[in-house]
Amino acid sequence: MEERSKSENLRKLLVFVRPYSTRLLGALLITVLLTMAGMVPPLIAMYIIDTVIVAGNWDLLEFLLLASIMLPLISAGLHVLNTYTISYISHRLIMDIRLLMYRHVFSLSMKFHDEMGTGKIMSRMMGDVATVRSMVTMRILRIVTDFVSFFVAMGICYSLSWKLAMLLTVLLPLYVFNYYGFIGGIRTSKRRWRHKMDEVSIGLQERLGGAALVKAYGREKREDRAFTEDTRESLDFAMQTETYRASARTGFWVVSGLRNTLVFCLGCYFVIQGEMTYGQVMAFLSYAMRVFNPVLNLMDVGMMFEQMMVSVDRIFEVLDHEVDIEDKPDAVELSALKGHVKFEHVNFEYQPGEPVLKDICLEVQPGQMVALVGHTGCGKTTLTSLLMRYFDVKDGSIQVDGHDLRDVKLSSLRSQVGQVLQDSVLFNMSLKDNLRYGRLDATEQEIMDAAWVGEIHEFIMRTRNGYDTKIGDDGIKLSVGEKQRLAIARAVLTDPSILILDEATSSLDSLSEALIQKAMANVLKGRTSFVIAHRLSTIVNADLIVVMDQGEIVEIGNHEDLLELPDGKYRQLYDHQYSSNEVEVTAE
């Protein structure tokens, strides 16, 4: 099963190589020529010793010396051309694989992202792809060189002395036995090391991302110990791999030492017996190395191949992941939405047997503002994620304007549904480019109008370059509230028919929140909106307040109606918040 999987992955990998097959064949041809040229110097040395020095035929010396000078010059030129060709192929190959992985990753559902995590995905896209690049390009040429060297050198050795050549043939199996004695350990320890490095990468990302929290709680030493422990474990696995490899190489060199001693001693004996000349013995020693060195290299390549296959497996672990949220072949294009949303007996679970939403029934008329409230983990954010079709329902259906979400094109749905999350994501680009991220054709005036609505225009105008000011690592730093207001303005600019605000104002101070609420009142007119509120005071004017508990809807109504229920969940939440001034009552 493993071998079949390995061959399947290799066939898939060749798909990336095929567009460059012509260039690669040209490089292989040049490689063969370079290898053959490298076989000539020992023959030239043999003729200089036997024909020129020993036999006294000095007329050939000028030609042999000229050949010795010209051969490296010609080889150097071919080598430069070959290096450029292979470098081009390798860089294009790595770019093609990464682009495909990048596009495929963004076609996968949020479940994939949640389960694999950013650290593992980045490790596969960067480290594993680089490993494959080295093996598929440079190592292919090395393999060709070694094969040509082995067979040509072996043929020359047999022509010089079949007896010594037979000795080489007898010694060759020792290399093979040595290889198979260590390859299993190398493969296992390498897989363990890569798995541990994934864990180290994820932990490092979390610690760096939470640097402020680490400092705030004085946990620098604790995190240092944890990171040290993780890296030491990875070091142990890495050293296991290197120990196996070093042991294998030691075995190779022991056999090589035995070979050199036997060939030299027997060669001297054959010279004494008149079966060989001094030049032939010297040439044979040189070609013997060219027989065994390719075998050593090929064994090394075999080890690297095993390591590469670990990377290939990890790459196709991503590429072979099925797209579970995609358009049907007959999916329809949504026209301009009115905003009629209907949840019919919706059930959903992230893990089998662990329901998150249970029999959700909710109908929202166009233009209504719906507030979702409830304790942490009750399913509010999951409900809006289903509306964005980040996931598909297990049972039931969600309809917009009478269309089941599974029957419409994703692009036409998401282009008409705006979303502002609690944790705003901004990119290292200008303020203007961040604002128009969801609508690239927006005019300058439309961008400014959206910024006014988001209460961010005045702040932007105070920056050095206004809307062209860059943010991020090479630009200005924004506060949490400024990021949130920028995200609100970005969503407003797309003019969505349905707007989702998931704790959108939770990071704002009271004054900014009041200003935004006033501005958003105009924005929400005529469009359906789902608001997950941090403060209940922000949703008192909602048309519908949906109270959720443990994945179920337990109450529906407006603010006044729900307050009249003395033992109602909403009344309890409201009284609790205003009596104790606790902030995080409905956060999810």
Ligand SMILES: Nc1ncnc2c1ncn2[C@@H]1O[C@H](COP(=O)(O)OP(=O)(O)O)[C@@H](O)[C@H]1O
Given for the second form:
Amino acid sequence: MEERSKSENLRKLLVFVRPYSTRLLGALLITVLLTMAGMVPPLIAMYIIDTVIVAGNWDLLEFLLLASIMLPLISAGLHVLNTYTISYISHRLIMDIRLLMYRHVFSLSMKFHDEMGTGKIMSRMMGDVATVRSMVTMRILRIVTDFVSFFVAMGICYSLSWKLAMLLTVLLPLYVFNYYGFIGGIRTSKRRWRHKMDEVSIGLQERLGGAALVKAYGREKREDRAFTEDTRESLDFAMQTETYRASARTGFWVVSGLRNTLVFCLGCYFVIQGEMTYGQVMAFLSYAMRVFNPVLNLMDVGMMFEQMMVSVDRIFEVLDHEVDIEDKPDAVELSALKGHVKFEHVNFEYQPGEPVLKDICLEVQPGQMVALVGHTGCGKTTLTSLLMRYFDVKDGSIQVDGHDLRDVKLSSLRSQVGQVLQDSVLFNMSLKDNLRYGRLDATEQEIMDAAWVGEIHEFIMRTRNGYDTKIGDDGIKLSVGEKQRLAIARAVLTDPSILILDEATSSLDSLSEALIQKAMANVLKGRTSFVIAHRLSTIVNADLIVVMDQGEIVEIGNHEDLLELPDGKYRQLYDHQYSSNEVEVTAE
Ligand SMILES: Nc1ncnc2c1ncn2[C@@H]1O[C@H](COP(=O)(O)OP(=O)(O)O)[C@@H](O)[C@H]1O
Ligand SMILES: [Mg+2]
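Can you switch from the form predicted on its own and show the form predicted together with this ligand instead?
Okay, now the whole complex, with that chain kicking things off.
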């Protein structure tokens, strides 16, 4: 993955913010105004004490009271406007980023999905995007508010009494030291706590998921102990955090108390000396508070920025990932395929230096059934993934109807190659919607025909709402075999010219061999097919049986040819299955 520098990331992030820059600037301006308005009340109080009460200028009171009533009203109005603007900007911003990520993620090849994994992609699209959102908008406003508060309040303090203001300036470092003294501890223990909570939640998920296993092995007590231990440890860390927090807070109180007492005593002394008025001392005390609090927030800015940049980096890790499989500018739209497939000296590897397919040469005529046979991990699934162009070959080429896969429009290829995998993915929708996932315009009759071919129609008719029955969280649960039959019907509905069945029939135990044979014959009729099956009886009728071993084709031919090879691999596999079947039979 390429390195991205911070400034570059920031620049790219600004591209997202730019469309909203006018609104953001407006919001910042209002924020400054609001902060300034918040600075006025102590001044009003000062005038009321000094000018009205002490000096007896009662005619000013009316104006001052009016001002102190109007100010909060106007501020409230501005505040509503500001909150609205900021919420709008921040939600639009995440929407923009998420949408772009979503589209990008689906334009990336399976290589990216394999490498990054669903969990990581999810956390980038949800968590990191949300972090950036709160940082870019809410936090910026907070920083502006604190910044303005600090400087305006400090300025007013100096203008009220430079001597008292000097005192503040001397006390401020105490406040800061106290903060630094505890913040390290707070952060460390909080991190440990969060880490522990992650463990607790993962452990919980596992135990809940494996509830039956826990019960079956009578492990409730021991699991209980482990869980108790984990939660107790998390309690320790939580208490540690709180202890540090409480200590820090105590420190702040001590310093603030000291500040207030000193300012008050010295202030009163200055009043007696005639240097200050009572109103000024009261106002000074208010502003002193507004100098101290923002400082702490501002000290966090650096850390917040770092945090944000981590999320920004993770977002661009996805967005910057280059699309490695896409249509060439002059890609050909495949018209109806006949189903001629040719692998020419194909080499492929997932990890550099670890070849998974070696010099694969294979030619399949339209309508032929090809069986791929070999031990787990020999590369059968990989070979079919290349035909779907989930990955590009390293060397050699794959052609369908004479077109190199790299020269055709991906969508026109994939819409004509159907694939059924061992663990079929179905969505939380009705059975009908799952069936027509690949062809939304299918008629009811076509859907039903496909279900017949997949031997699933009768099952569907037995469910409560037939084709409209929902599956998933709030619907029926399906067995693996039922899922596979649905997936087969779904693939058949798109009427693909080339069909890949990757161990798609391995869980159809509920059907007898004869039924499977019949179903297979229905499904494969008139298509080029690649069938991977452990049960060799399923593939004895194949036109071509391709025996693979460690990424290489070691034998190729039909059932009879291959059985005749004296020390052939196919013969070994066949004999093995045949004899183990016999053992099963005799054992019965
Ligand atoms: N997405 C992947 N990333 C890295 N290695 C993989 C991936 N998929 C499969 N492999 C590896 O490639 C080899 C062939 O796997 P596969 O094609 O799934 O074999 P088969 O389907 O014959 O069991 C195995 O060694 C497997 O570990
Ligand atoms: Mg496989």
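What you are looking at is a predicted structure, and each value in this text was computed from that prediction instead of being measured. For the two forms, the rigid core is made up of the largest set of C-alpha atoms that agree within 1.5 Å on superposition. Numbering follows the first chain given and starts at 1.
- In the core-superposed comparison between the two forms, residue 418 has its Cα shifted by less than 2 Å.
- Residue 194 shows a C-alpha shift of 2 Å or greater between the two forms [criterion: core-superposed Cα displacement of 2 Å].
- Core-superposed comparison between the two forms: the Cα of residue 328 travels less than 2 Å.
- On a core-based overlay, residue 14 has a Cα shift of 2.5 Å between the two forms.
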